[in-house]
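What follows is a single chain, given as structure tokens, in the form predicted on its own.
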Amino acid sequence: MTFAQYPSLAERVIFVTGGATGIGADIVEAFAQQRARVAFVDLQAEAGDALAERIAARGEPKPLYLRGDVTDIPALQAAIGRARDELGPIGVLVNNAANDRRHKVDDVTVDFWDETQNVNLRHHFFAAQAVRAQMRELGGGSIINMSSTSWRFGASEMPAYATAKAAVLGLTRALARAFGPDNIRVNAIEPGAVMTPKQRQLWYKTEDSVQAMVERQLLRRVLLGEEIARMILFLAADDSRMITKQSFIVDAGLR
């Protein structure tokens, strides 16, 4: 199967949060295949280094891996600054980093609530704030925020996470309006049940459990991170230059 190449993404500087594993790694790989210049931040140093080396070994532009914690806002801002210094002004920001830990309502503490918002929501705003001047310098840019379909289902097993992911859509709409005069587009993606290695390890440990989720989808195939990445490529490329303030569900028709 052949997928689209986007000439406008060649040499464009991309910054991805949480890019070492899972959907984030698929996003980094997809941009590298487009010959973009990619920087990504993640706490998992071994996985981040391995991903960068694997991409370089294929003859694609080696991504710049930056070890960092997105909940540490000064460190995140510093990583964005370093990416600019080494690669040039950032034209695309993908706010991907998240943690969908399950939790019961009665077990949620104030500290846990704040931690959940910090890792799933807060960094979206401050990363966008940090790249705005760089995108303005370029004459425009694209910011893509990662939400989730979990909030639409009323995810009782992770209410703090679902709240953060619903709020991502509100933030997306507010930033789209604020950044529009700078020709900066802001959109969101709501993935469904993406079967990353982490999801399989923690929540879908058997093939039967994976297939049970697939049976809830209108398209009866396992949903992979590369499907999310392809939507992100489109929203990052000039092909979507008049699309902003939108959210796109990529869930194979999950019911």
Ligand SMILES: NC(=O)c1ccc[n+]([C@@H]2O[C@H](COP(=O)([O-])OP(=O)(O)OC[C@H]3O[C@@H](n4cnc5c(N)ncnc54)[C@H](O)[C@@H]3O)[C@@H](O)[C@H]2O)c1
The other form holds:
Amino acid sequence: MTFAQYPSLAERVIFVTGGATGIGADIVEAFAQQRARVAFVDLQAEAGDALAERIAARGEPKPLYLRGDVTDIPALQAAIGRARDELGPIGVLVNNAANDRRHKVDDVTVDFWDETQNVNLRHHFFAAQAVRAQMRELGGGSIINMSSTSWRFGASEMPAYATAKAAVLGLTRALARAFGPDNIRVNAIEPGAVMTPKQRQLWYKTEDSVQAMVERQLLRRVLLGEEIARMILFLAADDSRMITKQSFIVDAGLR
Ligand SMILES: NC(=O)c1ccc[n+]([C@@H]2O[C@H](COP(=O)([O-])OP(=O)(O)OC[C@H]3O[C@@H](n4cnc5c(N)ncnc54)[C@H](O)[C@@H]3O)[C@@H](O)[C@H]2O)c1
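Moving from the form predicted on its own, what structure would you give for the form predicted in complex with the named molecule?
Now the full complex is given, and it begins with the chain already shown.
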């Protein structure tokens, strides 16, 4: 199979949160393949450094890995400032970092609730706020927020996470309206069951459990992070320049 190459993404500065592992790493790789200049922030230093090295070894532009915690808003703002200083104004923001920890309703404390919103929702707003001036400078930009289809099902095994992921869509629509006059587009993606290494390690430990999920999809193949990344490339590229305030489900037709 062959996939699109977007001329408008070459040299574009991209900022990705949670880019060291999982879907975020696939997003970083996909932009590097487009010869974009990528900065990504993540807690996991070893994985972040290794990803940057792996991409550089392929002859693609080496991404700038920044160690950081997206729940620490001043640190996130500083990381965005550093990316700008080193790479130039940010044209694309991918708000991807999250944590889908399972939790039972009866066990949720106020602190747990707040932490869950902070890691899954709050940083989306502050990162968008921080890149706005840079995108204005460029004459426009694209912000892509990661939601999830889990809230549509009513994910009873993680209600605080599902709440945050539903709120990401409200945030997307409000920011699209606020930023539209500056030609800054804001869209969301709702992935289905993406079989990342972490998902396989925690929840889909056997091939049978993976296959059981695949059977629930209309397209009977394992859904991979690179498939989510391809939709993100399209939303980042000029090809989607009149698309904003939308949410796109990429779930292989999960039932
Ligand atoms: N995997 C799926 O099936 C699936 C389904 C629906 C939606 N999503 C969404 O897609 C996105 C990526 O999912 P994933 O499965 O790759 O997640 P993941 O948990 O495997 O990876 C998240 C990345 O974010 C980083 N991160 C977590 N907390 C952080 C923090 N406080 N500061 C900085 N970095 C932090 C992690 O280190 C990791 O590299 C998330 O927004 C998730 O909600 C995933």
